[in-house]
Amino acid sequence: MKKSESNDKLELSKAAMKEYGYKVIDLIVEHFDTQDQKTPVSQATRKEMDNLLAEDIPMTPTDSNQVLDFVMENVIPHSNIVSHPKSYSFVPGPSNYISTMADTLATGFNIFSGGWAASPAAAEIEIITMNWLLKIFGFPPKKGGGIFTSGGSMANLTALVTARRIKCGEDFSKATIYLSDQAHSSNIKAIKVIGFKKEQIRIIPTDSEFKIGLNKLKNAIAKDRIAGYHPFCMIASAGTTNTGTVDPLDEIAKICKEESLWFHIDGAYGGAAILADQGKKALKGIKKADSLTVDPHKWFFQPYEIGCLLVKNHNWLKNTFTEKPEYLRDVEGNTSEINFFDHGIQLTRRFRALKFYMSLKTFGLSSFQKAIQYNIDLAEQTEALLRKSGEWEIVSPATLAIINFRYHPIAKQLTEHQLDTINQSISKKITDKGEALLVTTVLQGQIVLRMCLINPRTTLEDVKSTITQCTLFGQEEIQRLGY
């Protein structure tokens, strides 16, 4: 569309659509092909972004190619490349091209995936892919169910709303909920959103391996019962964000059964590791959960956004979230025709299941298994590499593709404060350089560097070059500070 043209139909000609679409696809293909040659980090201040992007509402048309060019020059480059091989921080989003194109189809055809009547095929694909996940995690294939969400945060929220209804009914004023000090922050946010007060939340300390203390958990539950509270839910972690640690799921399941607690597992990060041998062993007991969060846009290699909640009984979701306004009376369907807007918070839902479906069909589950196993092996190789050095200390060993370490040269007698200063500086320097995204976390009061190695395109050479650069920065910092 040219600048001088007004277009109240918001349409382009067929030729213009094809030209524009091919240009966009070419840009995406080029990104996938060359992203490892770029730097993964982009940093800018609010003032810099305002100066670059702020403008008044555009009242008149602008040529579509000019708008696209502006976005490619000024918007896309100012975002981190989370699918880059050297994007190690937080939880990377490796993505894949098939799922990217599937999202393009779902958006291009503007498919409403809320109810059966609007798109029976979309609902069926979500049922099929949900059944695949139920099978992978050992949940009941017929009785079980679930829903795709925007991410792990919304999946956890959906689970806790369901748990509250089933275990507490209308009055949850004395209800208490339990989770470890390593549980993801989205759980605390969800607990607060659904109306629990701070004094109803029990944060249970973890042990030296960052697993929840079982005796401390039992003591907290017993103390609350004596005090007249109503313990109702336990949230376990299957792969913490900090260290990849998995809580003792079997033992927690037993406690939950004895105490009649809802057992929710947050497996947003580590759940997918069940496809690898080590992961399956670490996640033993995961099938005993009442509800399970997994995040396909993490270790199932999907582009944002797609989270997932699985439950032992699909009726738990339906009975929690079903509302029947008059304007939906004609789309209820029969009981086998699932309306996913009755299984969660959203009424309007995009067709998230399509990308998961198409990528699994295209690559096969075996490819995902090999990719996840590769990631776990890569983290263990990284640990072995660091242990051979006299300058690095492992703080938390490779666990489900996450490893935490710090620069700590044996020859130097450095204090904890000095070590914290050096490692914080290393992270800042390598991030400022843009060569790798490697940030810190805090474990047992120590500032450490954390690598999350779930990108199947990250190589050991990528890791080695990053550690070499970090070593140089560490040596420079010691020299600068005169240690």
The other form holds:
Protein chains: 2
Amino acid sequence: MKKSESNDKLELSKAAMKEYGYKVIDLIVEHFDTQDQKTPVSQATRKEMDNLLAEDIPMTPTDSNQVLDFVMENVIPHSNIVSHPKSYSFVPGPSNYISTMADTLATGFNIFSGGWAASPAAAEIEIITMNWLLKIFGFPPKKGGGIFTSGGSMANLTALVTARRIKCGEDFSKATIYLSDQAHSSNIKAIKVIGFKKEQIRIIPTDSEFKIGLNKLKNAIAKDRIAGYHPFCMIASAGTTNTGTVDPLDEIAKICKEESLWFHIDGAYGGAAILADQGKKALKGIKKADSLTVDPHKWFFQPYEIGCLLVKNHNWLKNTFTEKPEYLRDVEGNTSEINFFDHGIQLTRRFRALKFYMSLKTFGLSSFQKAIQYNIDLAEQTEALLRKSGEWEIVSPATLAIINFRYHPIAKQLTEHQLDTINQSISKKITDKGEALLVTTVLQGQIVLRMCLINPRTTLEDVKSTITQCTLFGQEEIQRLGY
Amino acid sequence: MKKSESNDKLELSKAAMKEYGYKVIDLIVEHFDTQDQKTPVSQATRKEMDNLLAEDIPMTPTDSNQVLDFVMENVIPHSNIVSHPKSYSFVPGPSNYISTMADTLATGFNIFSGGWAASPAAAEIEIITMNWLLKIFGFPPKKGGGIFTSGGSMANLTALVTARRIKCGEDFSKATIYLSDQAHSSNIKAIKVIGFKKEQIRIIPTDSEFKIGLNKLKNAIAKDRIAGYHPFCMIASAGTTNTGTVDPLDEIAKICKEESLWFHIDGAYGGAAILADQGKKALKGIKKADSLTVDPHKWFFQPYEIGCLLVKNHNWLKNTFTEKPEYLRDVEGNTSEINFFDHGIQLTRRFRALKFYMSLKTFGLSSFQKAIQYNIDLAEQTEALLRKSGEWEIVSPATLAIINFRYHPIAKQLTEHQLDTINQSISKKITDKGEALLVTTVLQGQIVLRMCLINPRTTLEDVKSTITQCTLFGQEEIQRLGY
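Show the same protein again, this time as the form predicted together with another copy of the chain rather than the form predicted on its own.
Below is the entire complex, every chain and molecule, led by the chain shown above.
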């Protein structure tokens, strides 16, 4: 395409498309092939980005390759590499190549996955993969249902709207909802978005091991009943983003049953761990939930975006989100022709299920099982490694591949404030250096380093080298500060 | 990868990735190159799809090319081609190749676009493209803001949560909201999702030209005030999905100002028309909105998913959706380092802005302008064509590239019921034949055929051939039914 000639069909020649497409593939393959050798952290200020990228609306065309080259040079590098083996923070996004290409197919064919009629195959693949997930989590295969969402935030929101309708109907002015102080912030956000007041939210303290305090939960429910409130929903975490901790699901299920509460489990982070031994044990009781959030773009190794909500009864979603006039409603069931736009909030939906489907088929569930088992084992090995050292303290032991620890040389007898300062510095130094993304979190008032080890390409050597580096930074800091 | 050996890093060799990637590109390029010659409609029952695709969780690996071949043979073909020139129904998705590849880059590098720190470049590109959109729609460039969403449903929902917080605070039990009977169903869905009762929603009838009745709107507001309600928000359509009709925006802005209502415009369908002459005229007053939904995956020719919400003041979003504890809030402004997860509902967000950015840069806004101008002109030419015929009646004239019409041979003096039957049959016949996706809608009680002509590759010849075919079907039906 020549400059200044507009292209009013927005088309490229076949040859130009091929050349451009192959170039994009080369770039992505190169990235997959070399990403482990790159540095995961990229930092920039708004001013730096403005200087590099700010521009007014481009009125005339620019050569497509020139734009691509510009993006590869100036845009793509200024991002953290969340799939890097030393990207330990938040929840890493290890991704996989098959899903990347599956997503490309979904985009290339621009498949509309809202209703059955628009794409019977997209709806069918979503039904099939949902059935796989129902089976994995022990949900009823025929009666159960679910939907892929943009992520955990929307899955939680979709669950809570469903819970609200079923438990409260239209008037939820006295309804109260319960979750622990370690529950993910997306739950609070969803609760407020769907119209609850702050005074209807009960944040229940966790115990010393970051599990919700059951006695405190029971007390809160009882107190609310006496005060005339209507306890309607409990959100359990499985596991928490901070520590990987799973709330006691069996016990919570019992309370929910006794109290007639909706039982939602936010398993956005930890749900997939059910495929590994330790996870299966930790997640016992997960099948008792009324609704369950799982995030395939976390520990099912999918690229962004794909979240998922499972429910015990697929009609719950349909009856909550169908907006069509009665006379247009299709006869529908889990064995029928599902219009997924009637099972959630989005009308236009991309074909998210395809990447989950193709990667499961290509690698087999056994590969996912082994990867997840490897992740959990690696965190336990990391814990063992740190416990042997006289300089490191485990603050929260390896749990579903997350471990929290801090630099704490016993011999030095440092104050809590000094420890906070040192650990914050270690995080800043290693992140500034760019070689590892390792940020802090706050647990029981202490600033700690947190590793989330769900990348199957992260090796024990990677972890060791990062900890060695952190130890050096810790020693430097002690010297510098004169502790 | 051999069968039965699991792949616990979920990796492919570099050579395998290249081969697979090139194959995917070949398939997509072939599709772009030949899609206009394909048939746009693909229908299948649940039973057919089950027979073809249903399977249990695949435990062991399958050769990646075998899976890809299976998907290309059995999944991809069973979808309507929404980018086909004769895909006239709902809102077509013409898409474009550059955006498809940009999305592939975003997925390939798995860029997390939630917070500034995770990807300064992704945040910056979202800020830049949002500024382009603010400028296009006449919103204040410094003070204004916005966010890309999964689509119009989420953009509308995000707007309404913002409106509710600002106009009502936490107690919205007496708040009422106004929209026309032609407003998109996603608005009603959003209103219910965020916690309003049915009795708080006012559906205002439209006039004979499908615009909201202003007098009826004023009456409803006045009546609600007398009854002790709190009118807080008006949703105008620009344009409606049925007919492309734009509500009288200037007049509504005036009412909203007088009544202190939040003024939201759902421009998911028609917003982009502002780039063409007729659209600019029809959308006069759009800049007076407090919030505006636009859907780049509709008339900005982007592949799914990308919706957009613009607001007059970017702080409105930040103050509505920030969930972080106070002490963690970053200093932030439109000239600062925006964390988009604090401006909307999603925490994890894919890099949607990249496709909008790269396609605008590559084609230039002038190409988009010409494409949209072409679309609107084509609908007007279609109207002229139909008006000349003695067999067709225009039910709603060409408006922002949408036209509604019905087969109605004057000479025959058919009843309304007979006309409904014939037009329903025409739609069924042409869709069953697969050569055009042309479904009906109901306007003022009449079953009519609806064309949405936003595909820049649709020619007047395409339209003529479809209408010729429809005329034949109409004549056949009259004969068959003995009218």
